[in-house]
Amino acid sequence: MLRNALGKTFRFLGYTVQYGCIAHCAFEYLGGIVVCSGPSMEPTIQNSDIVFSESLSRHFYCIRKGDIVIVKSPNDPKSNICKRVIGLEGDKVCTSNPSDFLKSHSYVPKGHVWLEGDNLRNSTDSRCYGPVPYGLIRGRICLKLWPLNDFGFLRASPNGHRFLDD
Amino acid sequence: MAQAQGLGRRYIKAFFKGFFVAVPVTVTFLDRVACVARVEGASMQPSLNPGGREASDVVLLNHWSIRNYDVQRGDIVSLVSPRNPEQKIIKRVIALEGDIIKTIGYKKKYVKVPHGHIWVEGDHHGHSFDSNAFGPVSLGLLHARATHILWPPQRWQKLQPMLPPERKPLHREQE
């Protein structure tokens, strides 16, 4: 009786470890489902939307300008933030607010990206904490899954004027 | 004939079953628990690589101990380089968030390490690309803590967290 129970427990633990490892490999190297919260990416992504984020782009270093990415927060490594890439390394970005009289620009340093939320009025992003190292990027959001009436690929940025051409 | 076919099919099934267990478990172990790496460069001399190019140290990198981003001053850690995300660098933690330290060759003479960041330096000042060049690094870039030197055998040792006394912070926020 005891040997039977012990055998079943070990088998159960074995399956848990195996499926846990498969889940880790899937999230880390392929992608996963993410629930977004907060207003900083409206109207593209609303509060409590469910999206699919893929991890292949960050491993192959092909994140592009205009992508929406999930990034580890620079000031709190245990939380994730979801923003749009406005500039890659070497790009010129506008660091001043639209309400400022004097516009200021700077260049994104090597190995960093400049992130901004689509809801510029209600978003703490690179305008607040500066350029973010590329190594903090966790994945690129490619598909919205929920709500179903908004299913599909994500729209382009409503703030086209923030993307400065050299 | 039918028996040989049955054995072949059973062998293929067993192979794939083993493959789908071994590969994810090994990959998860190397990503989340511990892995091994060779140290290159002179930035951590004399603690690591004192022999230079002829004899690179091989260290044990422990991911599990930093899963909650719990580092101490003096730990040797590996992190993703803020200037080049394809590269990992290995340095010593000098200051934690809230500490005020005196820098060596940085654009500001005194720096207060911001929330969620750490200040890292190589032991070989002047030959090290560290926080004195790129400033405080975000804790999210932390990759692993180097706990032991595994090779060469005459350098087998446990790496103790050791903060050089001249690099102590001027003001510590947390004890």
Given for the second form:
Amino acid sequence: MLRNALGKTFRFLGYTVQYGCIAHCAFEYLGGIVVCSGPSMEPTIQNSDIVFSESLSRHFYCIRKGDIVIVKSPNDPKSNICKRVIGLEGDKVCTSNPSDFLKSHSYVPKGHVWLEGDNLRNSTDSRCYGPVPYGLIRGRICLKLWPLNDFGFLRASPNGHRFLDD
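Switch from the form predicted in complex with its partner chain to the form predicted on its own and print that structure.
Here you get just the chain by itself.
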């Protein structure tokens, strides 16, 4: 009887470890559900919207200008931020705020991306902390799940003029 109980316990622990490994791989390499908070991505993503973030793009270096990404915060590694990719390595980007009279430009260094929120007046982004290392990208948001009346793929940036072609 003790042998039977131990056998069931070890079998249960084995299945738990197996399913835990599968779940870890699914969330790390395939993607997951994210609740976005804060006003920096309005009007594209509102506070408390629920989105699906896929992770394959970051592993295969398929992040493009215009993509919305989940990134480890450069200021606080314990938190994630949601921003739009404005520039990739080698791209010329506008580093000034929209209200600045004189516009300043810079080039994104190798291995980095330039991130900005869609709500430029209420976003802490690369204009504050500079280019973000590509390795901090956790995933690319591809679908809004909630609210249901806004379900679907995300719309283009309201700040398309910020994308420079130089």
